[in-house]
Every structure is written in structure tokens, then in C-alpha cells.
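Single chain ahead, written as C-alpha cells, the form predicted on its own.
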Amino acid sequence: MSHRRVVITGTGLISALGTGTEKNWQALLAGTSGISLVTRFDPKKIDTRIAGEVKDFEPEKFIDRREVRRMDLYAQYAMAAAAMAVEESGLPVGPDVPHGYTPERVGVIVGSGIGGISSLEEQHRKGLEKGFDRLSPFFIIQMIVNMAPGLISMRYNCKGPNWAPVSACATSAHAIGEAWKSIKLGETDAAIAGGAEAAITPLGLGGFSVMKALSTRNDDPAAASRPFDKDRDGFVMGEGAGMLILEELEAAKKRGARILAELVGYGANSDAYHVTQPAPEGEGAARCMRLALQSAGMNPEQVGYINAHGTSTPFNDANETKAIKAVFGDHARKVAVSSTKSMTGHMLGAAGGYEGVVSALALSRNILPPTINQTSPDPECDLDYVPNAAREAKVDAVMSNSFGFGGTNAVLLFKRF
């Protein structure tokens, strides 16, 4: 691929530990669980009964209230994630703007694992109630994933590549690095990538219940997302959004951009194994991670920190584990993990985008969020996991972790700038 750099100039975060990139990094840092109870409807007769809901969320801050109606809430936390990426990056388009890119070389990649289900339940409710012929013209929009990368386009006038990638778990980092492709291939100067899910819905904790992929922790909604922990049972639904402004570095450069990070390497892969369980010693992540370094030049002994996927299943976490050890040999004693799933639950879709950003952040700030509810090690789990509390330390490069269902793998490497 050809020389061109890229680099990341602003962030937008979005989770149950509140809305806004420094609201969600303090957080972080402090430890804090964003798991509660849920509070949008009556799980009574769902096992899992708790979540990460977003509780400060005013969609009017970011758009125009008669918009907001038009909009299912997945779309409407892309749509301010991306806001605030905007805002801080600076990002100038158009030809009438000093620096400005021009329209037609930014790119909007934006995806949802799952897209607009609460309208979905709600218009067929309504079509069941009171005939398919009184739905809402608004509920194929509502519903679709590609809308949020459609309305971030309209509203910012990017009229490059404009598309969602839908890869469940894997999808906001698989966004984040076809972004990264295309500034790297000349096809655009910058892009807004990340994702975006709200699907704590009767439907979407039900389906995930239903398969006993959920903690049923609902007595201690604080301790139950625990990645890497002898007693983890299962992950916690989040939701929110993550995003980022990437660019290509003389670019950026010339317009005096504020650089956190540049994004180095990006592997994608198959398991080809199973629907929902990772390949057997984390085969098919180990090959990922071995492509993203691969990608970038790289060697494993660079790598300071790993985002950990760590989404506190028993098959993950052990697998991740293995991956990590068969990739980095010895130096995966050395090197720092953390999942920050275990504070806000894991957000699906949305959560490789949130840990690209936590990833350009810990880079830049010299300080890596821990892994909290750390209180029995797992003897098959025994690398650094950052227990508990945050740590200050200089890396020079971060990896960040995600896999999905259907044996989907992303994995996206950070450096220090």
C-alpha cells in the first residue's frame, strides 16, 4: 500500500458511562461501572435483567428536534458521536473553507451490529395493533444500518465512499479500518468512522438471553461484566457509539490539526469455525493480530498495551489469552491488557469504534484504563490485565481487539505520534 500516513484528529464517545469523550475517559480511569438495572422496559421475565443504558443522552443537543423523531436511537447516537468527532477535529470540508478537503474525498464509514430494532419492535406492535397499513413512512429509515453513515454524510457534505459495514461485534473496527484503506489507497484525504447500537430492547436482550451469552449477575449489576475473572458467566449488553476523524497526514498537517494518534495497521479474518464460539486457541484472532502488525511493519515486542475484545464470556477471554500468547511469545508477559467492556458492558456494533478511541487516547495521555471486578484470577487468564485501577505508563503502540459472531476478526493498531 502506498506511503500516504494516517492519523486520528478527533473522537466521539458515547456508553452507559455518559455522553461526551472526556464524561466517558474520566470514567475509565476512575474505574467506574456503567451496569445497572434496566430501566427502558420491564425485564421481568428475561434472565438477564441489567445492561448498559445510556442514562444523560439528549439526542436535541445534537439534532434538530424534528429530525430526532425521524430517527431510531442508534442512528441518533451515531449522529452526535460523529457531532462531537466533527467539532473536535475541526474538520473542514468544502471548497469555500480555508484548508477544506474537498467533498468528494471524505468518506463516511459508519455500522451497526444490529441497526434500528427498537423501531422494528415498535412498528410491528403498531402493524399488529392497528393494520401494516398505519405504520410510520419513516420506519425502513429508521430501521436500516446504513442510514447513520447516510445522514453524517448529508449533514457534513462528504461525498466520498458512504456505506456501513454490518460484522456484529467486529463491526466499528471494520469500519475504522476500511476508512484507514481507502485515505492509505488515494481514494479519499479523511473520513468518519466508527459505529454506533442501542439494541437493550425486549427483543435484543431476550435474543442474547436466550442463547445464554448474558451474565445473569442482576443481584450485583456493578460486578457482572468481568473480563478475565475466574467468575465471569457471561457479557453485559451496552450501547452507545464510538467514533473517529482520521486523515491523511500532510493534510492534516497543513491545516494545523490536533494529531492523538496515528493508525498504523489493520488485519481482517475468519475463524471458519463456529457461529458463536471462537476457533479453538484463538487460531483464527492470533492470525488477525499477526495481519494488523504484518500491516504495519511491526514487530509484537513494539506493541505496549492491547484493547482487549475481553467481553467477559468464558470462551472469549480464554481464547484471547491464547491468541495473545502465540502471537507475542514472551513478550506477552510484558505487555499491558485491558478490557474496558468491564465498565461499560459490551456495546456490540459500537464497541470496536469506543476502544479505537479509548486505544488513541491511552496513547496520548500516557495512562491505561484498567479491567475492574479483577478478584480471583483465572489460571487459564494470567497475563497483566491492568487490574482494578488505571496506570500511568509511556507506550509507543496499541493493538485494540475485536471479534464477532460468525468467526468475524478486526484488529486495529495504534502508534504513538
Contents of the next structure:
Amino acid sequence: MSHRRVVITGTGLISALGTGTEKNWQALLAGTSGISLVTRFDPKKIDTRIAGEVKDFEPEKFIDRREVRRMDLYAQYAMAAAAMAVEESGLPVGPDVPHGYTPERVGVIVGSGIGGISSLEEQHRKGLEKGFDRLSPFFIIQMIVNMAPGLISMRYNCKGPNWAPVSACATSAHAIGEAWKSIKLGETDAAIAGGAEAAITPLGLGGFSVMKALSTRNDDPAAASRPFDKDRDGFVMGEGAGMLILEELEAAKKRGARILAELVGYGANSDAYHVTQPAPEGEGAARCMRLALQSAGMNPEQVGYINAHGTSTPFNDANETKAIKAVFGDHARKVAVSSTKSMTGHMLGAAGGYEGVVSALALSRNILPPTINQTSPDPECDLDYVPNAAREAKVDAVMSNSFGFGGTNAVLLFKRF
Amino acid sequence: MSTSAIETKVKGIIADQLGVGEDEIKPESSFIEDLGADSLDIVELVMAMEEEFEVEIPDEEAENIKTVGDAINYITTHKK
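What does the same protein look like in the form predicted in complex with the partner chain, given that the last one was the form predicted on its own?
Now the full complex is given, and it begins with the chain already shown.
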């Protein structure tokens, strides 16, 4: 596309494993499950009563108390993760700071699969009880998905492209890929990119539950998310955020930024097949992985680790395995594949951002997070899933897969820097 | 309800919604200039006061409520 290269210089993570990149990374390496019984509301009539709730989040540590009231939880997660990423990278914006980027050339592309659903539920209830002329004047800004990038831009004075992709579980992989493209094309020099989700609500949990998409292993929450394992019975909802700072390589070098990894490839496509089921044999996913490799000019053999979509649904994991075999051929037997959703649950629109950060950390720290709960091998899922324990490994490139309802796919490719 | 009881309640609502300390809230404080409110905050404040004091504040009246004292006066006058 162009000679411009894009690097990762900052990260922010929030999940059921905790608030902060380091806390998450250590919990992932230890193989910790963040899944437990739902506490935020009483899910008693819903078949699934477990989820990966964030337990340690204190919004006032990141956001002015008064602003917190005006934001839905998903936007609070987005703001907090962005604050962590900006702080870690030291992203300079504006003429008043050394090496400051021109504000008009800093983008914020941050999405959410669902947006402010708890605000929607609360205000709908209020409307029914008190009348629809008594809604909060903050309701719409709490609910809409592009408020997260909007708020982030106001805080950091980022005046470049500002928008929110909404593509279900591929949302934040798309956000990162599109931010990468914008820097590659020369439209922007830096970006805050990722996603956030906070959909563990009666409507969110109930809605996925009636689709029979969720695990019902309520008696053993920590074992419920078991991607690729024969006894998997659906995904477990997670929540939180994953945020990255992307910078054009030469500018990042000039300012002496600490570079975690390079983002070298991005593929985006569609199954054009079914609203929820993946295309047979993982055809769309395989095409998308090939697109990412092509965009990077890389061979499958160069990839040493795949952070899989690996949702723990019977369909996804078997199809993703087939797709990996189709793309990687003999190398599929050698490449390490793991799903960190086994620990965080499925963070929906935040998953791609979270897993993008995990991919960059796996590269820079030479260790691969495991897939936990691997006890019964599935003949249909017969790759190396880094079972149950993290593994030291120096790999040169990492692929991160994200596939969403609607048949949408996004694949990112990271390279050692 | 006495004026001072109304004043206490009004200050409580403002402190809660605008995230400011009650000691910063004086009768002459302007919602926008002194307390940092924006147009959406004002809508929310007016609604909260309507509910708390069971009064109706029509939009054209709400436009004239610019300070904390204006709000207290309006409620004292109109509360049944």
C-alpha cells in the first residue's frame, strides 16, 4: 500500500481479569479464569447465569466524577483503557509538547458491538414508569456507539478521523485495521484504536441466551469457557476494553517511543452466508486470513502464533480450526493457537482490541498465553492450542482472528519489531 | 416547606448532578459560568427539581433560571 509502517506504542486493557495491562497479562499467563456467577442483576430466569464481569473497575481513577455520570459503562471502559494506553505510550498531541503530533492528523477509531445497552434498559424502564418526557437528557449520548471515540478525542485533542465501527465480535479488530490503513495511506500519523463493551445486562445476557449461543455450565463457571475442548457448550459473555496506540514508525522513532510490535497486515471480508453460523469449512475466515497475509506480503510459515477467535461455541472452534488448516497447510501442525477467551470470556466488540494487545505482548515478551480448560480433546479440533499453561516461545509474527455475527471477519497481523 | 429547607435540597441536587462541593454553591452562582453546567445539565437539573418539589417548570420559565438563587426563588413561589 505504501512504504509507511505502523507500530504499537501503548496499550490499555480492562476485563474480568482486572483493570490494567500488566494485571491482565499476568493473569493470562497464570491461566486464571475470570468467569463467575452474574452479580450485577438477578439472572434467575435466564438459562445462563455466568459471565466475565469486570470486578475492580473504579472509573473515578480515570475520569472526572461528573463526567462518569454522563457516560454509559461501555464508554467509561473505553475512556479508561484509552487513558492507560496514552499514558503508557506518552502519545504527544499538539504544538505545546515535544514532538507533538498535529491534532488534525491523530485519529480515534474506537467501536463497540452493542454500545450503551444498560442506559437503554434503564431509560426505557423510566419511560414506561414516568413517561417518555422524563428521560435523562444524557440518554442518547450514553447509548450511541460513537460517543466513546468522541469523548476520547475531546480529552486528548485528537482532531483527525473520529468514528466507531460496529461489527459485532469483529468490531475492534476492524477499528485497529482501519486506523492502520489510515496511517499507511498518509491520512493520519497516529491513532487511538480499539473497542469497549459492557453488555452483561438482562437484555444482553437474555438475548444471547435465547439464541442458545451461551454456555449453561452454571455449576462450574471457571470451566465454562473451553474453546476447542470437546465438552464446550457455547461462549461466555465477557466485558471490558482493549485499546492500542498506533504510530507511524518514523515519527515514533523520532520521538523515542517504546515500540512493542509492528502492525503489518489486515484483512476484512464477509462470509455472505448466514446471520450467525460461520460458512462451511470456515471458508470466509480462511479467505480473511489470506487477505491479511497478502496485505503484509508474508507467508503462512512466518506466523508462529495465532490468537484465535476461539469462542467456545461448537461451530466456531471447529470451523476456525478447518480454516487455519486450509490456510496454513502443513504449517498448521506447527503454529501455536490459543484462545484467551477461555479466561476473559467473549468480550464481543472489545475482543479484537483486547486480543490485539495480547498479540503484541506475546511478540514482545516471548511468551504465549494458554487456552485453559483443555481436558477432553475434540477430534475436530486437533491443533496445538497451548493447552492449560503458558509457553515461552520467540515467534516472528502473530495473527489475531476476529469473526462476528452477520458473517463479518477481520484479521490482524503483528510482527516482531 | 421553608425557604431554607428548599435551599438545602436544591444545593444537594446541584452538588450531586454537577459533581461540585456544596460550599461552592451560592445563591448568586451561575449554573453555566460558575458551576460549569452545559445545556444538557440544565435540562436534567430542571427535571430533578420538578420531581423533587412537585412543581412544573415550563421551558420559557426554565430559560430565566440562570443562578441557584433563581431556582430557589422559582420553587419557593410556585410550590404549593
